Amino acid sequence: MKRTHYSTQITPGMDKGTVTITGWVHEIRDLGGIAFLVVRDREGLAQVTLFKKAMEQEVLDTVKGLSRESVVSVTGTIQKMAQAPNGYEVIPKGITVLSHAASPLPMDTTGKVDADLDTRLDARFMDTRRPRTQAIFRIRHIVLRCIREFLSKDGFVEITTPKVVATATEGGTALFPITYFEREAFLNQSPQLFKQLMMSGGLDRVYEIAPIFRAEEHDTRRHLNEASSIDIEASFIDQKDVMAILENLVNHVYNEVAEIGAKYLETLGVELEIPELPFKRITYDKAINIAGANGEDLEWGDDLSTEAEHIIGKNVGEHYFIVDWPTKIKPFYAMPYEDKPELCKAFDMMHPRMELSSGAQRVHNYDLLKTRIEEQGLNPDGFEFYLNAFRYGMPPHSGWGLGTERLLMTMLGIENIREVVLFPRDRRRLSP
């Protein structure tokens, strides 16, 4: 039962060597005097070749009784075979059935028969056996790993903040209330307030990769009610500095995926185009003018509609930033310009298809922050724990949040955000 090699660790140069492979029965082909058992593991496929006249009857009987997706262990001898996956085949000495799979299967794992997304998500345990789905989540792993490495090398400290909170991060109604003993609490919309507290706490540069929850009744291909957000906050830097960290990070992620994840990109049929640095910057004013010139009229102070984002993205044609937003439509913690308080030092980082990230230089003055909370129609008393940190020495600071799923779906050209989440949560799906 103990594996000695994954399928891709075996090479034709190991000819005549003995190995043990383990995995799922991907396919069985019986051609009369010879049969082929294709075993799939996490890394790929291995061909087990059975020459019936030279094979023990017990081994042949085991294969004859196998069903697709049963779990097996195969011990055998390596033999060069140019036509086989990875250039070798395994001549079995023994085959052990570790788990028998029932029939019919919930869905096809070979890719020969398509299944709709709901079927795949209902049987996600089976869907992740498909090479295409495996490739998506192997790339997701690469993305998160290299983000952690990039930020750690840049002096950021990883933190973990609460997901059960007593007050909304940004106000509004997009909250999931929960019963917390005798009190009402909420699932957190963002780590924003807590990562700002750590600027007062002296950690200087922090990041978190964690779930966020939004009770928005969207039912689109790019919205989830539970998503994974990559958040940073850094002291003694302004919005331009933190934008540079973001664009360099995205460029780094693309380069790492192109190099480390080449075989997964090939499985997905994706030719990755590395975004060029620096990303373009356009003002909010220019953005709404572009939208207006192409039939999507917006009043100054309106947020960008989905159609406006599509129009602007098509016009720009690459990753870009929208800067200098109206203060009134950005969160209370975004810093207004001193000479133009109607504008703030906020930005959105955009892919031509959609928004990926938003951020800003933050208000670090207690009195101004309290005023901004009131201007947003919120009660400062509900933010007492947060405001207190600004009374005892808060450095200037800036930060952003980047959507993991949106980064992945735009990078890989995937149309539905649910494909890049193992177990998506939206307004209709709560299981599995």
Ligand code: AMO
Contents of the next structure:
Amino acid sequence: MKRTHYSTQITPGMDKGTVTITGWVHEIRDLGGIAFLVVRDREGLAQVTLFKKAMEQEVLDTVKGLSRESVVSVTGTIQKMAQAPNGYEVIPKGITVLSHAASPLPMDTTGKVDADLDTRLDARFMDTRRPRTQAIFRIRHIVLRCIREFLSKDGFVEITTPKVVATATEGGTALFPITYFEREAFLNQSPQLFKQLMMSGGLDRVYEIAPIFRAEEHDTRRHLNEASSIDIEASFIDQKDVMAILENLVNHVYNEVAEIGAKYLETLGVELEIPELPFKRITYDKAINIAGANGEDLEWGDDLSTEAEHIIGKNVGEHYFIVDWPTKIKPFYAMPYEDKPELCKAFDMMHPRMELSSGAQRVHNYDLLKTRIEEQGLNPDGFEFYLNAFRYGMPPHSGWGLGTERLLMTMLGIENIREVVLFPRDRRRLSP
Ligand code: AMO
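Switching conditions: you have the form predicted alone, so give me the form predicted in complex with aspartyl-adenosine-5'-monophosphate.
Following is the full complex, with the preceding chain placed first.
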């Protein structure tokens, strides 16, 4: 039962050797005197060939009763076979059925029959057996691992902050209320306030990769109600410095995926275009002018509509930053320019298809921060735990949040954000 090799670790050079492979029954083809049992594991396929005359009856009976997607363990001898997957076949000595799969199956795993996304998400445990879906999640793993490595190397300390909180961070509308003993609490929209607290806390450079919850009603292909955010915060540096970290990180991730994830990109039929450094910078003013010149009129101070994002994205044609936003449409923690307070030191980082990240240099002055909270129509009393940290020595600091799913879906040319989350949470979906 214990696996000695994944299917792809076996090579034709291991001819005559004995191995044990484990996995799911991908296919059984009975051609009379000979039968093929194709076993699929995480890495690929292995062909088990049964010459009926030479086989013990017990082994033949086991195979006869097998349903597709049952879990088996096969011990046998390797034989070179150019036509078989990976150039070898396994001549079985023993086959054990570890788990029997009922039929009909909730969906097809061979790629021969297309299932719609809802069916696949309902049967996600089966969907992830498909090489295509697996490739997405293997790339997701590579992306997150290399982001952790990149930030750790750059002196960032990984932190974990609470997801059950008492206050809104990104404005009060998109909160999920929950019951917390005898009080009302909320699911956190962003680690924003906590990562800033740790700048006063002296950690200097922090990052977190964790869920954020947004009670947005949108039912779109790029919004989730639970997303995974990559957040950084760093002291004694400004917005331009953290923009440089962000573009270098994105470029690095693409390069790593192109190299380490080549096999999965091939499965997905994706040819990665590595975004070139440095990313273009355009001001908010220029952005709305581009939108206006192409039929999407916006007033100065309007947020960018989805249509405007598409027009500007098409116009620029590659990853880019939008900088110098109107202060009134950015959160209270974004630092206004000293000489032009109607503009702030906030930025968005865009893929031509959508926003991937936003960030800013933060307000680190207590009085200004309190005023900004009030100006945004929020009550500073609710922010006491946060504001306090600004009274006892808060360094200047900057940071950003980058959506894991949006980074992945734009990288892989995937249309629907739900494809890149194992168990998406949206307006309609709460299970599995
Ligand atoms: P913001 O709200 O722009 O900024 O979020 C940062 C990034 O997180 C991703 N994101 C989402 N992805 C999918 N579905 C959603 N509903 C969703 N909401 C956000 C996006 C977005 O660009 N505190 C600031 C960051 C900072 O200033 O450090 C914040 O949360 O990719």
